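We begin with a single chain expressed as structure tokens, specifically the form predicted on its own.
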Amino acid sequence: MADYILSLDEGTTSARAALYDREGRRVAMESNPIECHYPNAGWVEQGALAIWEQQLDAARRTLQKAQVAASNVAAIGITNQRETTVVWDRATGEPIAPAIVWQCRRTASWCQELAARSGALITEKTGLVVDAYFSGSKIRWILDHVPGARERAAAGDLLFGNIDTWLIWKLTGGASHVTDVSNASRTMLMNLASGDWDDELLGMFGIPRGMMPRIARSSEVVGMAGASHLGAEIPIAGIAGDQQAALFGQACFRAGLSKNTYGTGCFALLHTGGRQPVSAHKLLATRAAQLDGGAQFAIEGSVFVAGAAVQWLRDGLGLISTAAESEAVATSVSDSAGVYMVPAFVGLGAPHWDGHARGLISGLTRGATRAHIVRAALESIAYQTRGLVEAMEADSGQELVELRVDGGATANRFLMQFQADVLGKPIVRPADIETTALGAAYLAGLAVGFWSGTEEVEKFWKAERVFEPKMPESEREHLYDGWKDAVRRCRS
């Protein structure tokens, strides 16, 4: 009997692979960077073949590092940056254009026009607001702008997939063209209630149904990874978009449990069980990872730029040499001296949904220093998260008792303490902050009987540290009022 589960975690900035044992412990992890390209203002692209090559290399190196043969891997779970769109030739497997990344704003104006015509209908069907964030308008753009693409799509020669579908298609040698409900619910093309592609929406976007992958549960065997890739055939048995995978990895299996992931962006999800949520505060209704039971739902708030703001400080401004350095620089001053940074590089997500907002740094005086700007960037992540949590509480009618957190930025102790302070709630950091990869592993392991059920894997979750709020309420509200004023200034 195989002793391990392999998780492939393809994110916006890196392709990672992780290996887990029967106690849900990570025994090895390897990562490769993924390069983004910015050919025009607001455009974000990646090479689909580069993503595949980097992800496969990370998986191979993970097995080598752990000295584990592929024959000793029970299943593969896949989790991915959502909404990022790939269109490729069915016969050759060659992408017909660069992958359009979820952050890309090239279709924002068209989406505004669509929202004016059909926004209410689309939200009713999908649970989403009409925005360039989602895959539907990206597919349409490729079909309209790549010569001959629309004719080839109509003839059945082109396939669409988000990154999960693309990786599975490559791993199975083209045998499986499949996605799961959590990823499909982020396309703006799936009917949230039925869990199937909606013909009216496909027609509205001009997308042939034949391009679309089969929608599966998040935990079931959907194909076999070919032996040529890793050394043995391995069942692919778990699929979930990165945020739904993180929700699962945080053991948020039931209604009322919530998490926030701090990555390139910030994503807060509240599990609502079998109840399809409706938001009055511009949050998103989405599908949570589905096992063998009925549909599961979540309500989600999305911040487009979180960790990406720290990357900009490093790569764009040269204010820090590493992301980890931001903590020491931020704590070298007692406060941000009235400086606020709103990192609306690609517009604002929930609860504003302003695709034309742009970033700003306000409150600068001659006394402002590098440290104040770095601190303001970290604080912006916490302020944006508070906006999500407040909207989530208003929609659900529930007050969050605590917020479970994960993702690379949770290693920053200043950020976690400031988050607790500005939110006024405990922040719970788990022992394994890579819960996205862990959630995909759980889904795959449950599908093949590697673990007996959610009751078993729930016991694996452990808190490593709880950050309790220490800031007086008056100070918290004063700082947050300043943030809201800065946001008003950057709106389009």
Given for the second form:
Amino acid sequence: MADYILSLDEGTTSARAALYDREGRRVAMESNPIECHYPNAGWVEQGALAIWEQQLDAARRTLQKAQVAASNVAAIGITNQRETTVVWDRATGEPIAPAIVWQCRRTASWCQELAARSGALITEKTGLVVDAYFSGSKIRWILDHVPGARERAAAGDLLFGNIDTWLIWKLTGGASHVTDVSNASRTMLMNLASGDWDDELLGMFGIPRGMMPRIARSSEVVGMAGASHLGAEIPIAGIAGDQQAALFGQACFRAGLSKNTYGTGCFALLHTGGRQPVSAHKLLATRAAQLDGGAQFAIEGSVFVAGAAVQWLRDGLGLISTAAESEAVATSVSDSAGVYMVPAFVGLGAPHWDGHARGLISGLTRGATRAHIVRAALESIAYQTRGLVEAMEADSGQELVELRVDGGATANRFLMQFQADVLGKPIVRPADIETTALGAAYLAGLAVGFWSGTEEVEKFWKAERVFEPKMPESEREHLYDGWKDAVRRCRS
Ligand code: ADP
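One more: the block was the form predicted on its own; return the form predicted in complex with ligand ADP.
The next block holds the full complex; its first chain is the one shown before.
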């Protein structure tokens, strides 16, 4: 049997490929940037063909770097930026429009009208809050705006896919038109309970069922990547959306385990096992990666501005010259001296969902310095995460024992310690923080018997550092009360 698993990790800003050995160790990783285009205010697009070319190139270079032949790769796993929408011609393989990226707001007003009409029904069916973020309204937009598209779709000539589906279709030369439950649960067109496309939803969005890919499990062979691409035929055996792949890569396979990713924003997911969650706190219910017949669920909450607040300190205020410098500046003072920053630059996400809230810095006195403001910005990331975690615990009726973390800002030790303190829970940083690519590799490897089961894979996961809470409870609650007060002040 072959000795490696290849993971393709197609993110918003880069297409990466990584190669893993039998012990789950990453032996090579290569990446190519992906360009975004902003043709109108609030619009975000990418070239679907460019994504494919950059992803394939990253995969080829990864194999070259590791000096591993494609014939020695047991399977390919794919993880992707979720919700980003591609529509292409079944016969020619040509996209009929640029890919509409998840961040794109062009369908926001249509979604507002839809929410007013049918918001409760859609949330009940999909677990999602009606928003332009998800794929459904993006597909509709393409059908409405590309001349002739609606007729071609009705005739069965057009196909829809998120980036996973698009890459698999290209890799298999058009033989497989498939996605997995975790990606499908972000389209707003899948019935969360049944795991199938929902005809009533397809009708509401005006999308013919014939455009939609087959929904597979996250870990099964869905097709063969053609030999012309990487040098040998390789089974494609794992698919998951990026956040669900990261949950899997953090070895969160069971109810009660959770991870938080600290990047531009934060994405927290709590596994709820086979139980479909219903959120009373405006979090999203979604599908977790699924290995076998049994549906798996998660609750998801996101913070829009996390690491981006640090970028603002650097680029907007010029208070620091690099993101990493924030740590030394923050720890040059012993506390934030009552200064709070609420980085509600684009409103507040879960659990507030206040699109009109705007950011503030509060508690300023004559003694406040740049260090207090920098510290307050880092602390805001931890406070926002506590808000998500509390909402998740309330929704699931489960108490988190620890929070596993990944993402660029987890390099900041002050932030990690403060997070442990303000949550009163251990924060666990794993040895391999490329958890997204790793999760897709696990899913593929498990499907082809490269690894025997989740028990084997679980042993690969190692904590690099655990941040234990040290702050007395009275202080933790006092600080958090101050944060809640600052949030109240910035609400619209
Ligand atoms: P994304 O995948 O969203 O692009 P990354 O996981 O690459 O994000 O993380 C980058 C983000 O983390 C940036 O917003 C940056 O400001 C922040 N960041 C990176 N290093 C640090 C650090 N040492 N301290 C605080 N924030 C950091």
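The term rigid core refers to the maximal set of C-alpha atoms that superpose within 1.5 Å between the two forms. Only residues modelled in both forms are compared. Please read all numbers here as calculations on a predicted model, not as lab measurements. Residue numbers count along the first chain shown, from 1.
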Original post:
When the two forms are laid on each other by their rigid core, does A337 show a Cα shift of 2 Å or more between these two forms?
Top reply: yes
